[in-house]
Every structure is written in structure tokens, then in C-alpha cells.
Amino acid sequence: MTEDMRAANGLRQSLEDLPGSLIRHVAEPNMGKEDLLKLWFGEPDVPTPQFIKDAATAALDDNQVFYAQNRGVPELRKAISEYASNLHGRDIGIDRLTVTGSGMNAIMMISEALMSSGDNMVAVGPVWPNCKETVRIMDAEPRQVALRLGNDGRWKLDIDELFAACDDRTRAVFVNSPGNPTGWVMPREEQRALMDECRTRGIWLIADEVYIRLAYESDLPLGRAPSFLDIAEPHDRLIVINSFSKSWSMTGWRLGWITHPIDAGEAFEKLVEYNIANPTTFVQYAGITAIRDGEDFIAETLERYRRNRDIVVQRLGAMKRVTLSRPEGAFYAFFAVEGITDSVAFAQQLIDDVGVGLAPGLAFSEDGEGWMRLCFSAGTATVSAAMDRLEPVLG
């Protein structure tokens, strides 16, 4: 390690240069404030359903508290295989699945698996920052191709610009659809074009599909968004990230999974071992119940989020200082505010002046400066109250 790679405190310089989360920068000092409507994190304000909690309790009573298989207990991998095969209408075998300790743990392990110093990953943005910062941790370069708001008020990707951003050191392209923070859903024809280009160039495609069950304009079964798993072959260089956090309201449980080529299983088994040894055992048994018995809950949740989205689009979109695209998926409204050049300072101003906690757009890259993200997964009364409070400032 050279001197310029080593920070003054002896740690790697890339870690010293790593930015902290601007969402948490805003949220954590203000978490204890009373009468604050907290719409900054990507989670609902209702707890995990009781039937999932009961399954965890039963697993604890059954002493599922010991080490388990690195890639997940067989019962959970089988349940995920059945769920994914039904969702996509094609076989997703257990040998293509690895359970992870959250979607974030999956993203970190994927960077460890693919990225070396000098490599780069091209991400479609604005996007949740963690996916790019894990690349920096590996001393590789994250690049971004930004979505643009079209004249029809919908987010658009210039697919040729995305291809042009890739070079001979590009190891992966990262796509989050439905997207955080934009609510953008990648159309099927663009998925096909990107999949074909990645095959031709030998580039890995990383698809963050944790919001796949939260699509509002879908004509696909179970109201889901289009997935790369619908069009990929088992040996394609595709890794798809999923999580229990969003669809089953299990953010604090830290459980997810990845779908990968068959021949990548052994490598991910090693990475699980050296990162976490195995996902929390009793939580995995709760995951089995969630995935097998949770369809009614997902359907009810989607309808509640749809109502909330419509309230936000109608009310926030009518405020004079706001430019807002109608979210097609996920549970975020990403909106520009006229006259705002420092979204972090504006987020704090909203907390102080009207008691609404939002995420600053700068957290999602420089392309997000001047924008704010509002999570509408809270209760409908809370979302409506937030509109009441924001209107005097933005109206």
C-alpha cells in the first residue's frame, strides 16, 4: 500500500474519502423531536405483520438460534425458489439463490465479487447512494448516467448514453427499477436492449429489484414491475437483488436474497462466510412465513401506497414551487423545488419550520441537488398532514 492510499489515521484513504449518508445526516439529529412527520427513510410507519412476528417467535421457541448454512437454510431457499418461479413464470432454481443479511449486504458482496481497483460500474441515477459507495470501498469508480424528466412528465433514460458511458474497464451496470428515489420503472424494451448489450460486451448487469412488487401501472401478474429475470438465461451475467424489507415491512429484520448464475454460487457462499457467516437463523424462518403467507398483506399494502401516491401527486404536484413526476413504482415522490440550491439546508429548514422530515436530493448524487424525496409509505393520515404542512412553504 502506497502512502497516498493510506489515511493519516492508518486506515485506507478510500474509506476516509467515503461520504457519510446525507439522509442520516439530516435524520439522526432530529429523530427525537416531537410532532415531526418523518418521511425521510424508505419504510412504513406500521410494524411488521403479526403473523411474521409469530413465525419468528416460534422459531426462537424451536431453538433456531445456531449457525446455519452460509447461503441460507434450505427451507427458505426452497420457498424463495417457488415464489420467484411463480412470479416470473419460469424456473428459478435453488442453485441460483443465496440468502443475504439484507439487500445492503447483498450490494456490498456484489461489489466484493466484481470490482477491483481501476474498474468502474455505471449506474442509472439518481439512485440510492449506497450502491455506488460500495464500489468506492473497493477502490473502483462509480459512474452515473442520469434519468431526465421528459416533456410528458415521465423519467426517461437515454440508453445510448448509458452504453457510451461503458468502456473496457466497465465491470457492471447497475439498474434500480422500480427506482429509489424517482419511482421510475424501466420499460421491457429497454431491459432487453441493456441485457443484449451486456451480453455482447461481457459486462455484468446488477438489477436492484427490491421494489418489484410495488408497481402502480402494471399489467403483469401480481401487479409487479418488469424484471430482468423475465428475459435472462440462467448463465447470463446477471445478479438480481431482492429484500424482505419493502414488500413485507421487514426493514429492521435485515434479510434479503440474490439471484445469480449457477456457477457463481460457490463464490457467494464464501463471501457470506467472510462477511456474516450466515444470515440470522430464526429471522430466516420468519422469512419463509412472509413469502408463503404474505400475498394478502402485499396486496393491501400496494393499495394503501397507491392511495397515498395519488394524494401526493394531486396535492404536492399542485404546489407552485414544485416540479413532480408521477411515480410509477416504489413509494417515493422525488420533486424539484424552485429556488432551492442547497437541499440539505432546505431539509433542515422544513424540519424547523413545518415539522416535516424529508430526504435531500443531494443524497442521491449531484444530479439530485435542488430536489427532495418524500416517502409516502406512512399512514394516509400522516401523508395528508404532511401535505397540509408543506403547502404554506411550497404552495
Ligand SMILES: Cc1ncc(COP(=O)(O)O)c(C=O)c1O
Second form
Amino acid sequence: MTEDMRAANGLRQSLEDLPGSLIRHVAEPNMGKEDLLKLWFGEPDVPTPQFIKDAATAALDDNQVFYAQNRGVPELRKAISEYASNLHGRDIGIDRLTVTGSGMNAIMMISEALMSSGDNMVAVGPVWPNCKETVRIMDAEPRQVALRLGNDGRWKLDIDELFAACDDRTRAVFVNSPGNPTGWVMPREEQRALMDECRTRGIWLIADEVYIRLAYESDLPLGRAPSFLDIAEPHDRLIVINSFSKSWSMTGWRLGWITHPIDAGEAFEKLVEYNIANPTTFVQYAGITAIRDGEDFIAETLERYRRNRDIVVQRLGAMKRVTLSRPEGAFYAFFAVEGITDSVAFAQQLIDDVGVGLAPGLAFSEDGEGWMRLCFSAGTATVSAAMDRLEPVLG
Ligand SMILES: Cc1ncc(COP(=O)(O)O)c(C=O)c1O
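Switching conditions: you have the form predicted alone, so give me the form predicted together with the ligand.
Next comes the full complex, this chain leading.
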């Protein structure tokens, strides 16, 4: 490490340069407030279902409390392989799967695997900041190509702009679909075009598909979003991130997985060893039950969120100061508010004046300034009450 890569406290300069989360900046001082409708974080509305908790308890009783294999216990990798092969209609073998200690842990390990000083990663944004900041930790540069809202209320990606943002130091393109905060779902034809271009240029494609099971306008079986795994070949330089957090209501359990080419398996085995040694053992056994028996729960969750989305689209979309992007997936409404230039200050104003906690658009990059994110995975009554409170300010 050279002198200029070191901060005054002796730690890496890149850590000092990392921005803190603006979502937390708004939320933390206001968490204890009473009568506040908190729609700022991306969390499911109901706790983990009992049958998954029971599986964790049984695993504890069975003393699944010791170290396990780096890449996940074989039973979980097999269960994920069956689930993914069924979902994508093609064989996804366990040699392409590594279990991780959450989607976030996967994002960090992928940065460690790909990024060196001077490299860059081009992300489609606005996007959850964590997807890009890990690149900065590795002294590489996150770039962003912004989606634009069309007159029909749907996001559009200019794929040529995305290709133009890549250069010979671009190691990866990062796509999060369904997207946080936009609710954008990348159409199949664009996935094909991007996959082809990445193949031609030898650029890795990182697909964050943690919201794949939450798609509201899908004609695919099980109502899920299109996935790069539907079209990729096993040797493609593609890494797909998945998580138990959102679909199975398991945000606090910290469990996820990645799908990667077979020959990347050994590297990820080492990265898991040096990051966490292995994902929590008894949690992995709960994961087996979640993935094998969780389909009814996912279907119910999707219907509940669909109801909430329809309320938000109808009511927020009708408010005069609001330009709403139509959420096609995930569980966020991202909207521009006429006349605001400081989304952080506006978030505080909404908390103080009407008791609704939202995330400021600036948290998701400069392109998000003037926008707000509302998470509609809360209970339907809470979402409706938030609409009642927002109407006098935004209507
Ligand atoms: C786009 C995206 N990717 C990854 C994650 C990480 O999920 P987890 O670390 O809970 O698995 C989140 C969480 O909000 C997210 O929004």
C-alpha cells in the first residue's frame, strides 16, 4: 500500500472516502419517534414463517452448531440446485453454486474477486448504494449509467450509453433487476443484448437478482422476473446474486447464494474461507426447508405486495406534485417531487410534518436527487395510512 492509499488514521484511504448511508442518516435519529410510519427500509412486513423457524430450532437441537463446508452444506447446495434448475428450466449444478452469508456478503466477495486498483465497474442506476461502494473499497471506480423515465411511467435503459461507458479497464457491468429503488425490470431482449456484448468484450456481468420472485407484470411461470440464468451458458462470465432475505422474509438470518462459472468455484471457496469461513451452519439447514417448502409463502407474499403496489400506483400516482415510476418488481415506489432540490431535507420535513419516514433519492446517487423512495412491503393498512398523510403535502 503506497502512502497516498493510507488515511491519517493509518487505515486505507478508500475507507475514509466511503460515504455513509443517507438512508440511515435520515432514519437513525428518527427511529424512536412515535406515530411515525416507517417506510424507509426494504424489509418484508411479516416475520419469517414458523415452518422455517422450526427447521432452525430442529437444526440447533441436532447440534448443527459447528463449522461447515466453505461453499455451503451439500444438502443446501443440492436444494438450491433443484430450485434453480426448476425455476430457469435448465440444469444448474452444485458446482456452479456457492452459499454466502447474505446477498451483501456476496456483493463484497465479488468485488474482491474482480476489482483491482484502477479498474472500474459500470452499474445501471439509480441503484442500492451498497452495490457500488464495495468497488470503492477495492480502490476501483464505480460508474453509473442512469435509467430514464419514459412518458409511460416506465424506466428505459439506453444500452448504447451503457456500452459507451465501458472501457478497457471495465471489469464488470452490474445490473440489479428487479431494481432497488426503481422497481425496473430488465426486459429479456435487453438481457440478451447485454450478455452478448459482455461476451464479445470479455467483461463480467454481475446480476443482482435478489428480488427475482417479486415481479408484478410477468408472464413467466411463478410470476418471476426474467433472469440472466435463463439465457446464459454455464461458462459465461456471469455471476448471479440471490438471497433468502426478501422472498422468504429472512433479512436478519443473513443467507444467500451466488451462481458462477464452474472454474470460479475454487476462488469463491477461498474468499468464503477468508471472509466468514462458512455461512452460519444451522441457518443453512433452515434455508433447505425455506427453499423446498416456501412456494406457498412466496405466492402469498407476492399477492400482498401486489395489492400494496396497486394502492400506491393509484393514490401516489394521482398526487399533483408527484411523478411516479411504475414499479414492475421489487417493493419500492420511486417518485420525483415537484419543487424539491434537497431530498434529505424533504425526508426530514415529511417525518416532522406528517409522520412518514421515506428514503431520500440522493442516497441512490446524484441522479436520484429530487426523488424519494417509499417501501410498500409494510402492511396494507400502513401503506394506505401513509397515502392519507402524504396527500395534503403532495396532492
Ligand atoms: C439490490 C439489493 N441487493 C442486495 C441486497 C442485500 O440483501 P441481503 O444482504 O439481505 O441478502 C439488497 C438489500 O436490500 C438489495 O436491495
